[in-house]
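Next up is one chain by itself, shown in structure tokens, the form predicted on its own.
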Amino acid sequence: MLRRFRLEEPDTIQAASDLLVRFGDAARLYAGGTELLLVMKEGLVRYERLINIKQIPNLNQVKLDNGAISIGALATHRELTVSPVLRESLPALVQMENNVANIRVREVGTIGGNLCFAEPHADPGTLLLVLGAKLIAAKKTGQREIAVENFFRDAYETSLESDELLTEIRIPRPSAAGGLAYLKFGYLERPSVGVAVRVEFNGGEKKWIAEARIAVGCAGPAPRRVEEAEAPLKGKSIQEATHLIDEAGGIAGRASQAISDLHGSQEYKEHIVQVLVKRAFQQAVQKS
């Protein structure tokens, strides 16, 4: 049962930050609420106040800004699937968002809320890792930029300070000389494993791989980029990399910090990581 709470509705970032300072651990930010209200109903957490930030204007915009894709933290998953900017510049993110949870969650849930809740079996963080995204956190006294690889600390834990709001996700616009893919697998509502692979080719001629990025999520407590799995692919031709991708996938599986839970054993998840890395690499090459 959902216990009574007071709802605050600030209309500026500064006012929301003030409320976080004033009420401390008794308050929590509220955007879509698809995760938060669920755990509150189950009695796993209790807050005396929810701070609804949906009244703050201009935090759901998606636009191009100085060569980067800017996504407002209050953009819903549904809004991202229909964004002309993302469909043109980042279709892999649109495809990923089309498969987040279910239609009810996509209509209400926000990308910022998804990232801040830091549920281990979530999709967006894994893809953002290979995209080199930067997250903008703001409070009353100013704002700062957080590299996405420094944002997730553990399950349900981020590097946001107690009075900060996530306001924007900034993604460097991907080069045309490369490919990107995100794949996931699971037999429950949430994915057991998610894998993102990005490859960049020299000069767009596909002679050799100038850069490769691999990230794994859902298997462990937080999504993580696996640079040790990327190393065997860099500087290789596509043919050479294709022969090495099983090795890279095996490295990624062992480095994924997979844990045994209802979604599968550690060994099972590590195997699935290896399979998905290979498939995502093949898709990324085909899309380039």
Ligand SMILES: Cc1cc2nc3c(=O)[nH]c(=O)nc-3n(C[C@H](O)[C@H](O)[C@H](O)COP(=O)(O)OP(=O)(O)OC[C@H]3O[C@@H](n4cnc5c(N)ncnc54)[C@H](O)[C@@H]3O)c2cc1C
Contents of the next structure:
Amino acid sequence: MLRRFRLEEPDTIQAASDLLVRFGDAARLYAGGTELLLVMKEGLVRYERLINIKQIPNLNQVKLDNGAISIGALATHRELTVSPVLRESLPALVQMENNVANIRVREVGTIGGNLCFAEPHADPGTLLLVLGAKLIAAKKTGQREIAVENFFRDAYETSLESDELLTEIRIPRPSAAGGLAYLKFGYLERPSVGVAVRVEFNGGEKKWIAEARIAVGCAGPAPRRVEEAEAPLKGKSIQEATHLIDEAGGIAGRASQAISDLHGSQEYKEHIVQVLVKRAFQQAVQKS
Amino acid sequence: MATASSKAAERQTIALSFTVNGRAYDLDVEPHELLLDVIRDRLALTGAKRSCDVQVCGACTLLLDGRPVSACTLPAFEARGKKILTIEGLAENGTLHPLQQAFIEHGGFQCGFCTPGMILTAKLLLDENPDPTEKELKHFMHGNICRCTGYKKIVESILAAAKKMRSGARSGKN
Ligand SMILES: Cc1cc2nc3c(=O)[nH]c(=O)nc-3n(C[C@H](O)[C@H](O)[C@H](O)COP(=O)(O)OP(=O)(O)OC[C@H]3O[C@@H](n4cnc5c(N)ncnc54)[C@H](O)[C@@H]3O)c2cc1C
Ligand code: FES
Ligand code: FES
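Can I get the form predicted in complex with this ligand as well, since the one above is the form predicted on its own?
After this comes the whole thing, all chains and molecules, with the earlier chain placed first.
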């Protein structure tokens, strides 16, 4: 059962931020509600007021802007799966989105709500980490850019301030001389392990890895990029890197801060990370 | 997670004008009233069921402007100005939709608790993709759980309906 609350429906970012200042802890932003209403129904949190931000115009747009891909925080998972811009420039993100939750949650849940709730068993944050995404946070007095590496603090904790809204996700357009893959594994409702791998080749010749990025999510409290696992692959040929990928995967597993829980033991998750790093690397190379 | 306030909120009403199965309604709802309760308790349309209550099982599925939602976790005010289709509105002039007919003919249900949600979701699938592969069907229907049939007969029912609809039976309505 959902307890009684009052609804505010601001139509500007400023007005929403004002309401957050005015009502403090008694109010919460509400986008799709797919996470928030669940914890409210369970009685885990109570808010006197929900601030519906869906009346703020243009916050769900997906477009190319100065060579970067711009995703509005209110874009639903489904809107991302059908976006022509993303299908053309970032098919790996479309594929990831198409495997989030189920068809009804994808219909209503937003990418902004997914990131801001920072539930550990989530997909988008991990992929955004290898894409070098920037998150735009806005409040009454202006806006700032947060690198996605600095956004996730802990389980259910982000670096957003209490009067800030996430408005946009900006992703540099991946170069043509690279490949990208996101893979997840799980048998419960939400993913148990998620891994993203991106490789960039130099000179367009596809021979040497100019840059490799690896990120791991779900296993631990927050998704993280694992630079220690990327380092051994840099400057290597595909063949050399293929020999080293088990080692890189092992490093990523140990760095994933995996915890033993309902989804599996720490050791099990670390192993799955290793396997997924290998498979994602192979896919990324194939797609390049 | 943020600290929560325990002060009770004051009452507020929101005007909800919407269409359900082609019929217009004007109601007053409170912000916390869930769409499923309004549809079941106030409009007496009990086809949609509450089962898991956490957006996992699909027993509460309704089509809102043609799109699938979990009515168990959607506030009723989200339906303002929208059109809803429930299982009660699917048959036309007493003629069952090909999916309904196929579920009967192919044993697509036992207790029937999941069936309204299964059929509405399958309707959307076939409207978007009249000739789905079994893999596409399973991906689309992943969020609809059945505790009786073991799914095989549900898949058969949907594929049979798809075939019938392609051969020109009836396309169904929104
Ligand atoms: C059954 C189920 C299965 C799921 N499976 C997956 C899965 O496989 N992978 C996955 O990644 N996720 C999964 N999810 C999570 C899903 O992606 C999120 O529920 C959804 O995207 C959250 O978005 P929302 O708009 O509904 O958020 P809300 O519930 O509206 O908000 C969530 C939180 O974020 C805050 N918030 C929302 N928008 C903003 C904003 N713009 N700025 C600042 N704060 C904001 C709210 O105040 C609230 O605290 C699943 C969820 C369910 C219910
Ligand atoms: S009752 Fe709504 S999804 Fe299960
Ligand atoms: S027929 Fe009983 S749950 Fe599906």
